[in-house]
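First, one chain by itself in structure tokens, the form predicted on its own.
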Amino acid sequence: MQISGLFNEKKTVLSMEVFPPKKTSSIETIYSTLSDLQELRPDFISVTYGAGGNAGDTLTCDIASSIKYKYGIEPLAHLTCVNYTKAEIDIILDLLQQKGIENILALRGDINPDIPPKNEFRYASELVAYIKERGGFHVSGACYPEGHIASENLIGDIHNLKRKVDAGAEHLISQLFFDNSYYYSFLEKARIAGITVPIEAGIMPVVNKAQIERMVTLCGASLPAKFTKMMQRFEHSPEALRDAGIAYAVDQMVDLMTQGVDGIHLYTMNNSLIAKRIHASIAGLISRE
């Protein structure tokens, strides 16, 4: 099924996100998270690019394939392609239409100092393109509410964002923001660009200080005094802090569905137990609309 289908057929997606572990040995703890998330029935589950960095490496594939044939839950699968040539590409093409996966999400990655870049697809929207003139394939694309790190401004990303779209990029998953004004100011101003397929709200419940760290790091999310405060009474309690942070993405999450939001994907961070928590707390109100 393609992923921009669902968006028809419900008032509010709900998505999740897992990634595939750093190490082989450790494959069991993606698929026992899986099982757990299989009761949840979310709309779809995207996992992450593999930890591999090599064109050869199937675990995204073989795990993607699972979460469809075996959980029965339509697969949304990142590909990345900043490190990649097209040759390399379509040999991950190929395995992806072998395994039966429809769903892509088109990355452009990060770049990584020590290695560099392939400059076949220097940007997302030549990735998407590019597998949007191969065909078979239904293609998302990510979005940053408060502009991509690498970005002047917010208008340009924008304008980067529209010919993702316009190259074909059919769904969106924002990146994760922690102040939903953030979200609606840019969710107006992608509007106003006619930018107009389904965008989902990407939220990530913060459990721990180290993680909130890495992250702001990594995505430049801007941390709201609210959040901040929650941070400093409780980041000395790890208890207190992880229950601090569901609620804050729970009422996160239910402020966007009262301002009739697409979507929102919860990036699980591959912890079913918090995963099940929020859930729990907003199944009444997606069950009732």
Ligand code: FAD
Given for the second form:
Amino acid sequence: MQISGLFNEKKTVLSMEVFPPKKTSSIETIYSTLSDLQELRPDFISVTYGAGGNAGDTLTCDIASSIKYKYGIEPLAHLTCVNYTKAEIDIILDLLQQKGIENILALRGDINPDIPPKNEFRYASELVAYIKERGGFHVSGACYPEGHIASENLIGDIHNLKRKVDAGAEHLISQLFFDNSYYYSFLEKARIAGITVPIEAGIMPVVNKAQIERMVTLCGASLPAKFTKMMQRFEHSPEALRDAGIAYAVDQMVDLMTQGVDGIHLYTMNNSLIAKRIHASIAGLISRE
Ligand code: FAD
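Can I get the form predicted in complex with flavin-adenine dinucleotide (FAD) as well, since the one above is the form predicted on its own?
To see the whole picture, the full complex is given below, headed by that same chain.
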């Protein structure tokens, strides 16, 4: 099933994201996470893609295929392009098709100073157009409520986002944010720019201080005073920080659902325990819709 249809059927789509384990020897851990997430019946589960540049990396395809056939949930396979040639992308697309995957999150991928880009795809929009021309896949894209970290300003970034949608992206998933006002302001600008596709809000619950510091360095998300005070207050108590982080994420989600958000994409960090607790807090809101 192509996930575009979900947004017509449901008031708030709830999706979750997992990543393949770093070592293939720990592959079983992802299956135990997925088995827990299956109980929560998310509308789809996305699987990240390493930006490495090795077209033989089949882990994302394998996990996405299991999500579909073993766990009965629609998968969305991430795919980066900056380190691949068109011929290499063709190999991955063939594999995804063979594995029954119908949904791709088309990404540029971060530019790694140690891996020179192959320059056949410079931006995600070029991958979106390439996949749409080939046909057979629903294509999603990424978006950034506070602007992509390398963009000069939000307006320029939204113009580039419009190109991605015009190239064929049918749905967008946002970068994580901790202040909903950035998301609402971005949404308004995106709609004014003529971007009409569903835009899911990306929410990442804080589970520990190091994780959040790493994420913020990578993506540049702003930390509101309420959030930093919470981190400072509870940083020495892992349980307290985890509980406060869950409550903070739930509060964001309730506000987003109240405002009628198209969907919420939960960055689970492969932590099914936290996903379960969050789900339990919002289950009534989801099931009434
Ligand atoms: P693009 O849409 O190409 O944008 C990148 C930059 O280029 C932006 O600054 C944009 O404004 C600019 N730009 C775009 N088009 C043009 C143009 N025509 N002319 C000039 N400038 C332009 N990374 C991974 O490696 N694996 C993953 O699985 C993964 N999953 C992600 C999931 C989500 C929901 C998000 C938000 C990010 C994810 N990333 C992942 C990170 C992503 O790869 C990086 O943020 C990357 O730097 C940008 O990717 P993009 O697809 O948004 O790029």
